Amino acid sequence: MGLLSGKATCNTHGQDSSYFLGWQEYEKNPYDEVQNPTGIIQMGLAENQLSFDLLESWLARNPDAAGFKRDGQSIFRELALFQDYHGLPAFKKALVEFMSEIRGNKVTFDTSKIVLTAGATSANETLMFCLAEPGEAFLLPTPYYPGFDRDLKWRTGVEIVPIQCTSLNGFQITETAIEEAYQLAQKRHLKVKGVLVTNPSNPLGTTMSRNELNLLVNIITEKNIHLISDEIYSGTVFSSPGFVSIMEILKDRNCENTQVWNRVHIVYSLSKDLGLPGFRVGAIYSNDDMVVAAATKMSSFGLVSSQTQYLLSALLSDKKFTQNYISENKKRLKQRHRKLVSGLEKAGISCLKSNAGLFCWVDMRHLLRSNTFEAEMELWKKIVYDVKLNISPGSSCHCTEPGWFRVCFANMSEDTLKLSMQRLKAFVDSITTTLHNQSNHQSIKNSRRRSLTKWVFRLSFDDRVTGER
């Protein structure tokens, strides 16, 4: 071991976090409808998969883009020679335009200040390097997507400090729990170099308020630090209330010509919005332009290939294909979401009412067996091995109440999804008729205690009247 590096025998990656350890549970037994059908189902992995229909419909009439060639003539050796890590102008181009195309237009951006990485997961790291020395801290609202513990901390040894958010205001931020976090932040002796939130959010499935995006800019104006909002699930979002980029919150402010202005960097992947996890492509927005210098030389150690760069650069320049893409993408969410909650319902749970992601956050305070989180842990790996659902505790997401639960609905058929609400269902209906069993029993027991106690205070008194003993 001593001929290996701390970084590599250290236990801080945060693979031991029950949001992996049901993914491993998973690949043991991974459900198949026909192969193993008593498998687990993968309900922790927000991947959208109701979309790629509309997306090999366009690859099968444009193949040239698939075929990598140009006007008909192969340009594979063009593709295949080394590109500089500045990326494709075409793609960068077309990125961008279709970032303004999910904010409706609202927003526009600069292809001078967009950085490519390999995914969001390069994204975040990458503006933690450019942003924050090891031992200095971002502050992350609570609950928050497990990954990153992960993500922001392991390679780069920046602390996370936690915005305790609760379900009495629908886990949404306020001023007080971002002081009350600033404050813990002193008190370890952690510089807080900025604030980080995924909006929508990731694990609650909604969409911040304008209250609460003008709030943390007034925050970071305030103590003079950064924000980051990692907005990879902006095309997801299927109702009302819309979704708000902070860029369109600086717009409205008139920040373009302050130093807030320069704080302020938006993290964007193609993973979620056009369920291509598997493409690796990511995005840096910033208006900093040492920002922008630094994480571009920083991701030649993640970059997106030049064929990817090229197929996709003419998928999203087909703005016919873009609008019919975004619009029937959230109808198909929206009708997805509909059905998980439905089933839910029908299983006697409730979940966070939402408006966007994969996703729902699903409240089973009611079935722990304590309020504590050694009970969440003990209803989680009945669901995982005796219901067969993978899904990601609320502890993993650093969530401050027990009893909440991430379930992903769009990643599985619309079958699967009905199979998982099925076996949930009897799952809940057996603890329910467990629970009604042993308070019949106790109110038996209760009854015959009552009843006792009556005949000994009987024979006590037979025995005052009669002087016996």
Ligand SMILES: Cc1ncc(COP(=O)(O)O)c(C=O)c1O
The other form holds:
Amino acid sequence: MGLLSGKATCNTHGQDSSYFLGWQEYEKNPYDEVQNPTGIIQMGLAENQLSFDLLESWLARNPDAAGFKRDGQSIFRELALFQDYHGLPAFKKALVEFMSEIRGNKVTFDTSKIVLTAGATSANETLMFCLAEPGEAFLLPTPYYPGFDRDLKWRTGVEIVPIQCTSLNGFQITETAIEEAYQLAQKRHLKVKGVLVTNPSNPLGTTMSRNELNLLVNIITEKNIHLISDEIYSGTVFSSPGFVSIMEILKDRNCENTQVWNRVHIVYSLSKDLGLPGFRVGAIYSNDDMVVAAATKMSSFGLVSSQTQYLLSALLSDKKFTQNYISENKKRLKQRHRKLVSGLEKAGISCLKSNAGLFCWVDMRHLLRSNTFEAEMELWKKIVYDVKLNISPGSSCHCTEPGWFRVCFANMSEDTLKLSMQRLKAFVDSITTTLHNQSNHQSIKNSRRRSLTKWVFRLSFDDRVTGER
Ligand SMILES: Cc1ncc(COP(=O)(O)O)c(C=O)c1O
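Okay, that one was the form predicted alone. Can I see the form predicted together with the ligand too?
Entire complex below, previous chain first.
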């Protein structure tokens, strides 16, 4: 241990969070329809696997793009040597146009203001490095993406101070909540450098209202701080109200050429909208030349490979393809979202009304033994180990109310989603059975265990016999 640095061994990485522990449990016993039908179903991973066929058929129609060729001629050597950290101009052009298209072409982006990074993870960390000193703070509305503890804090030494949002108003950001967070930071002697929001939200699956966005612009103007808008889910908005980018708000308020204009930075990535987290393509967009210059220097630590840039510049320049992809992908997400919501309803579970993202924010407060985070962990463990569904507890997203869970719906087949809902319903029914049994003076623990064992076996057995999913 002594041979390693304090940074490498300290726990600000957040690896012990139930968010990552759930993934580890899944890895030990992953569900497979044929090989392991009683395994854990992964519902804790915000992956978009619904539109791979569209990407694959584009690849089949455009073999040059993936084959290191231009007009049939190999450009292997050119790509092998390219290492300019400003990125391929053709790719940057295609990317900013794609970003505009996702925002209904209401805003345009300039290639000279974009910095390519290895995913949004790298973009967020780079922005922290550029905007804050170790020990300074960013305010983040809760619940937030659990990876932020690692991405924003771990290597930079920046602190996160939560803006506490609650279910009372659907977890919307309020002026009071921001002010309280600001005061809290000051009490902890932390200088606040900015606010970071995710729009659409992970884990809520909701888009921010114009009111909230205007409030944020007011606050950063008044306090003279930065605003980072992580818009990684901007292309997943499948229902109204539509997506409003912070850039649109700035334009509406004629903020160009003001200081605020330079203090708003957008983070983007192709990990969610195109479902390509393995390609590691992200970006920072900033109106501040100094931020762009500093982030470009830093991008050496996380460049996007040249063959990836080459392939995606061809794909994203195909406007007919991108137009169809965006609308078809949204249609599929909407349908899948509906399936999850109705499956949950059948189990007597509701969720926050949402219109975006690859997950729902699910309300299981009525299933808690008590209104505590201990009870939330107890329920989560049952759901992971007994029901065999890996979902993410709200506490891992720093939610202040016990009993909320993030459940992903786009990283599995429709049949797997159906099975997961069958398992969940059987579990909820078993709890009801337990409550009945209570009146017969049976031990709660034993009866829950008995009914659980019965239904886990019954589901997997029935599935194999009938082939029904
Ligand atoms: C809000 C948010 N930001 C950033 C990331 C990281 O994305 P990437 O794969 O592009 O690094 C995620 C991934 O889940 C996310 O949800």
